[in-house]
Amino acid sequence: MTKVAASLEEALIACGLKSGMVISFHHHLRNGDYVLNKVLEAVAKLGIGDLTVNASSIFDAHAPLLTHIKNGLVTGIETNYISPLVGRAISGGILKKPVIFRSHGTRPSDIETGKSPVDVAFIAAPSSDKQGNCSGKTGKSACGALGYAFADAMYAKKTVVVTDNLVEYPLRDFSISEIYVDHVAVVDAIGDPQGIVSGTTRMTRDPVALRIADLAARVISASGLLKDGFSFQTGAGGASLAVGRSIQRIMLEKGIKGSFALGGTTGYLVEMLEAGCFESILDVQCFDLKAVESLHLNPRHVEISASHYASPTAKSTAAQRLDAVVLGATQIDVDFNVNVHTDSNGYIIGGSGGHSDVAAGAKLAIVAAPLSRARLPIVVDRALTITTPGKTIDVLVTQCGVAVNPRQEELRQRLAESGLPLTDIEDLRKMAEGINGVPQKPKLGDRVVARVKYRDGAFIDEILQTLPDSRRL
C-alpha cells in the first residue's frame, strides 16, 4: 500500500476537490514557498473555482494568487498575515469577499473547533515517506519546525503532503504522523531555500534601533522578571535581535538561568540556548539555517504546534507562561492600541501573527518602535487598525523615552526607580507630530476588504478599501 499519487492533479481528484471548498496551507517556507502556487495552478487545470484559501500567512512569492483571484478561482482568503505586494491589491478591493484575519493562536483554535473547517489541507514537507510521515528538519528544502501545519493536517477532511524529498518508510524523526495523511504528492521542488531561510538574520547597526533595544532590555531588567526561570520571546528583526543580545549579556553577567525561549527561532536565540541562558527553546517556526540545524540536532530545542504556542481554547499554552515579550508596531495610539495590519496609508502590509496572542499571555508586553517611520508618526491619536488592544500592552519604548500604560502603576514606579527616561505616551505623540507634522487621514472607501478577528472570537476591527489617491507620502 502506498499513498503516493502519480501527480499533484491526481491527488486533487482523489480528494474530491470541488468548487466552493476551503483549501489550506502553512507558511514555514515563507517567501520561498512554491506549494501554494503549484496547487492553485493544478486546480486551475481542473476547472475548479470559487475556493477559499486558508493560509497561515501569505507572502510576496504568492503574487500569482492575484491572477487566480481575478479569474474567480479564489474568492475568499483566511490568514494571519499578508505581505505588502499581495496586501496592496487586497486593499484595492480585488477580492470578492473580505479577508478574515486571525492570529497564530486563533487560527488553529478555529480549525480544531470547527469554526473554520478545511476541506483539503496541503502540507509542504521538506521530507516525507510514502505514507506521509513528514518533517521539516531534513531535505534540500529544510525549513525546521512545522508548527503551523499541525491543526491543518489533523482536522482537515483530506490531507495531502507535498514533498520534494521522498524517503523510505518509516521516516523516524517525523513531525506530522501518517495517521492524518490521505495522499502524498511528489514534486521537483517545494520551495527556494534562499527564500525559506536566510543564512544569518542580521543584527541592526542603526543607532536609533540600538538605543531602543538598550532601553527595552533595561525595562525588562528593571521589571523584576529577569531572574532564574525567566521566559522570553522576541522577533526576528534587527532591533528585536539587539534586545535579545542585550538580555543575553545581562543574563550571563548575573548568572541568570532562564527556563525557555519561545516563538519563531533565530540563530541568536540558539546562541542563548547554547550559552546556558535558557533550558530549552519551544519552537513553532525557524527563521534561519542555524535554527533549522539546532532543531534537528539539539534535544533541548523542541518543536511545538501553533495550538501549543497560543491557542485561546487550549487547556494551557506556552504563551501563557511567558514573562516578557518584545513586539513591533506600525502604529500605536495614546490608548496603547497597536496596529500591525496596515501602514499609515491604510494598505495591508502584515497581520497579527502571534502579536495579540503573546501580548495577552505575557506578564510584560513591550512594544519597541521608533517615534516615526518614513516621515510619519508611529505614535498617533488613534490607530488606523486595531490588531492588539491596549489593555494587553504594558510599555512603549522609543528612542525618545519610555511610556508605561496607566494600568501598570506598580511597573511604572519600578522603572522610575531604575532611572529609565519615562514619559507620557501623549507627550510622545506630540513630539512625533512636532517633528513630522500632523498626518492627513488616508482616503478610504466604504467597502470592507478585511475583518480582524481577536482571540476572544469577536471581530476587533475592519479594514476599509484604500482608494488610489490615498497615499500621503
Contents of the next structure:
There are 2 protein chains.
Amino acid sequence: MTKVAASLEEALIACGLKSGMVISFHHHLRNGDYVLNKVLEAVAKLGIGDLTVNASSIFDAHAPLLTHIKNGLVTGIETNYISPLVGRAISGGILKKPVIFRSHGTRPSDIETGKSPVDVAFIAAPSSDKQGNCSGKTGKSACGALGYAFADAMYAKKTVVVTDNLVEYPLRDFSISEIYVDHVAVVDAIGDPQGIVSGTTRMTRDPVALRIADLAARVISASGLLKDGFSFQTGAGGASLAVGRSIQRIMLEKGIKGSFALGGTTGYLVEMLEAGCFESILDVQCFDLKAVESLHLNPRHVEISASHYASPTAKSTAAQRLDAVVLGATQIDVDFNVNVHTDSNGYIIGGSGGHSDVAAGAKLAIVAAPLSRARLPIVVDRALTITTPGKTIDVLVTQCGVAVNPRQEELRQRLAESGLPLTDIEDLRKMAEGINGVPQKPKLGDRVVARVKYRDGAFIDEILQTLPDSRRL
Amino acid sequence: MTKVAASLEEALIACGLKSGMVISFHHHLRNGDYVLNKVLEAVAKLGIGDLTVNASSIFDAHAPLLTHIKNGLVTGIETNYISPLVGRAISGGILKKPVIFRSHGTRPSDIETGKSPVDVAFIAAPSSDKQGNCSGKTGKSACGALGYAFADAMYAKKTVVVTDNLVEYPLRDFSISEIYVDHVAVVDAIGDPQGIVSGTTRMTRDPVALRIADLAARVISASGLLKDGFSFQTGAGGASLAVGRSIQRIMLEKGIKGSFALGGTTGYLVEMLEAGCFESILDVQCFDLKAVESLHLNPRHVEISASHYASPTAKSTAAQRLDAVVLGATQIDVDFNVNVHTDSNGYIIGGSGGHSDVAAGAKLAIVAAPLSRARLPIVVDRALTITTPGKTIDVLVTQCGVAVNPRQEELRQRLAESGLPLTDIEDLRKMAEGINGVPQKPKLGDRVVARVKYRDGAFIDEILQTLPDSRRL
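Moving on from the form predicted on its own, please list the structure of the form predicted in complex with another copy of the chain.
Below: every chain and molecule of the assembly, starting with the one above.
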C-alpha cells in the first residue's frame, strides 16, 4: 500500500473531503505558494463547497481564493495574516462568515486543544519521501523551516503532503514524520522560488527609518538587557532589519555574546549568528535564501514548531525567553495598543502573525514606527483595530522621540539617564496630527467581517465591513 | 517562574502526584538507570502508594522496585520487557495486579490514543536546559536516542525532566521540546555509564552461533531482498550481531547499497553505515557508546520516536518498510509462535521489546536460535507464552537446518534453489527433543501474573504464577 496518490484530486477523494469541512495550509512558501490555489482548484472540480480555509497566512498570490469565495466554495477563513489584495476584498464583505484572526502562537494552540479542529491539512513540502517524511530544507522550492505546519500535520484528521521533490525513503532530515501523514501528492511545482523569498527583507536606506532604527537600538542598549545571554527577535521589515544591524554593531564592539535570536529569520540575522552575536537561531520560518541555507547547513540554526515559538498553552515557549523584540505598527494609540490588522481606512491589510505573541513574551517589546505614513498619522488617539494590547508594549520609538509605557517607570528612568530623547505618547500623537491633520474616522458598516482572537482565548476586537465611501483618500 | 525544582521531591509535589496514579519511565539508560529508583525513593518519602509504573523496560538495576512492590507503593506494572531478576519475583506473585506487557510500538500507541494514560512522565535526560529542552546525545550520562520517551513526554498530564547536566538555554539539538515539560529536576547522576552501554553487544565466538548467523545471512541473501535499497534490523545479541557481520561482508563484496538500518543500534551497525552499506540509520535507542557518538555526530544517523519505529496506529512506520529482520527466541513452537517473555520454567525473563512489531512489519522475519540452551529445547511443541504470533515469522534458522513457515511457499522454493539446508520445523522439534528429552511442562498456579497485549489491541496470551516447585532443574 502506497501513500503516493495518483493526483491531488485522488488524494482529496482518499481523504473523504466533504462540504462543510475545514482544510488547513501553512505559509512558508509565502507569496510564492502554489499549494493553496492548486488544492482549491482541485476541490472545485469535485463539486465540494462551504469549506473553511484555516491558513497560517494568506498572501496576494492567493487572490484566486476570492473567486472560490464568490462561488461559495470557501465560506470561512481562519488565519493569522491576510495581505492587502485579499484583505481589501474581505473587508468589502464578500465572505459569508467573519474571518477568525489568530496569532502564530494561538493558531497551533487552538488546533492542538481541539478548539479549531482541522479535517484535512495540506503540507507544502519542498522534499518528501513516499511515506511523507518531509522537510523544507532541500529541493527546488526549499523554504527552510516548516514551523507553522507541525500542529496541522499532527492534529488534522487527515494530512496530505504536497511535494514537487519526491526523494528516496527515508528522508533523513525530516521535520514532519510519516507517522502523521495519510497521503503524498506529487505536483510539478509547489511554489515560485522568487515569491518564496519575497522582497520584504531588504535593508532600508530611508533616513527616517534609519533614525528610528538607531534610536531603537539605543533603547535596547540602555535597557540593561544587552549583555551576555541576550536574546532578540526582529521583524523582516526594512526598519527592523536596520535595528538588527545597529544591535550587531554594538554587540561586536562590546564583545557581547548573546544567547539566541528568534526567527522568522533573514540573512541579516544569519550574519549575526555567524558573527558570533548569538549561540543559536530558533526558527519557525525563513524569509530568504540565506536563512534557508543556514537552517539546512548550520547546526546552530534550529527549526522549531509554532507551538515552541509562542503557543499560549505550551508548557513554555521560546518567546517567553526573549529579552527584546522590535515590532512594527500600522497604528499605535495613546494606550500603546497596536494595530497591524487594518489600515487607517479600515481595510484588512495584515494581521498579528507573531506580533501579539512576542509582545506578550519578551521582557522589552519595542514598537518602531514613523509618526506618519502616506500623510496618515500612525500615532493615534484610538487604534482602529487592536492587534496587540498596550499593556504588552513597553516602548514606542519614532523619529521624533521615544515614548515609554507609563507601566514601565523603571525602564523610563534608565532610558532618561542614557540621554535618549524621551517624550510622552500624547505629544507624539499631537505632533503626528500637527503634521498631517486629525484623521477622520472611516465610515464603516455594521457587519463584522473579521474577529481578532487574542492569546487568552477572548476576542480582543472585531473588524467592520468597509463601505464604498470608506476610503477617505 | 522557573521550571527547575529544588529537588526531585519538590518536582513530585509540584506535579500533584497522588496515590493511584500512573507514572512512566523509559529505558535508554538500560541497566545503568538510576532515575526509576530515585523517583520511587522520593515517592516513598511522600507517603504515596498504589502507583502503577509504566516503564518501557525494567532491568535488574531496578531491583529496588521489588521492595516498593512489597510495601504497596507500586501495585501495577505496564512494560515491554522485564529482565530476569525482577521478572522471577513477579512470576512468584508479589505484584497486586497482573503486569500488562506491550511491545515498543504498542506502548506509545496506547499512550497517544488514551488507552494507557500517564499522569506523570519522568524523562531521564543526559542534557537539558532549564526549560526542559532535552537530549540524550550529550552529557556524562549520554545514552543517544530518547525514542521511547517521546509519547510519554507529549501525552502525560505532567512531564518531569530529570537530568545531571543542566545546560544553557536553549539546548539546540533537543529531542524533546520544552513545550511538553512541566518541571526539571537536577540530580547528581541519572545513571551509571557502565550500565547504560550494557554488555549485550559483544560479537559471539560460539561456533554454533556463528553457524546459525552464517545460515541466516545466506537466507537473507537467497530471499532476493538483499539488493540495492535493502533495509535491515538485527538485535544486540551475539548471534544477531554475527548475522550483521555476514550481511556486511556480502553487501561489500557485491557492492550492494542498502537503504536504511533500523535500530536499536550497536557499534556494528554504525560500522555498516560508515562502510556505505546503508544510507542511514533510523534509531530509537542506542546500545553502546559508538552508537551514541554516531547519533550525535553523523547526520546520516537519525533519532526517531517509538511511534515512528513501530506504532500500530501511526499512519506509517519505519518497521513497515523493513526488508529483513533477525530475531531471537526463548522458545519457538511448531506453528512458529515465538516466546521471549518466559523461560522454560515459566519465569518472566524478558518481553517483546520490538520483537512482535518488526516481525509484523518486515517482509522477511527470521528467528535465529540454537536447537537448545542449557539442555532445554528451544524448538517446542507449544510455546509457553506467545510473544509473537507464528503468522508473522517467516523462517527459523538453527544450527541443524532452516525451517520455512508453510505460509511462505515461494520463499521456501527460493531458499531450496540456493542449496540451503531446509528442513521441517517438526523435524527440528524432534531433533531438539531427541538431544535433550521431551521437556516437562512446568507446574504453574492458576493466578495470572501478566497479560501480553499484541499490536491489534487484543491480549494474545497470559502468564501464570510460578509455584515453589515450578522449577524443574
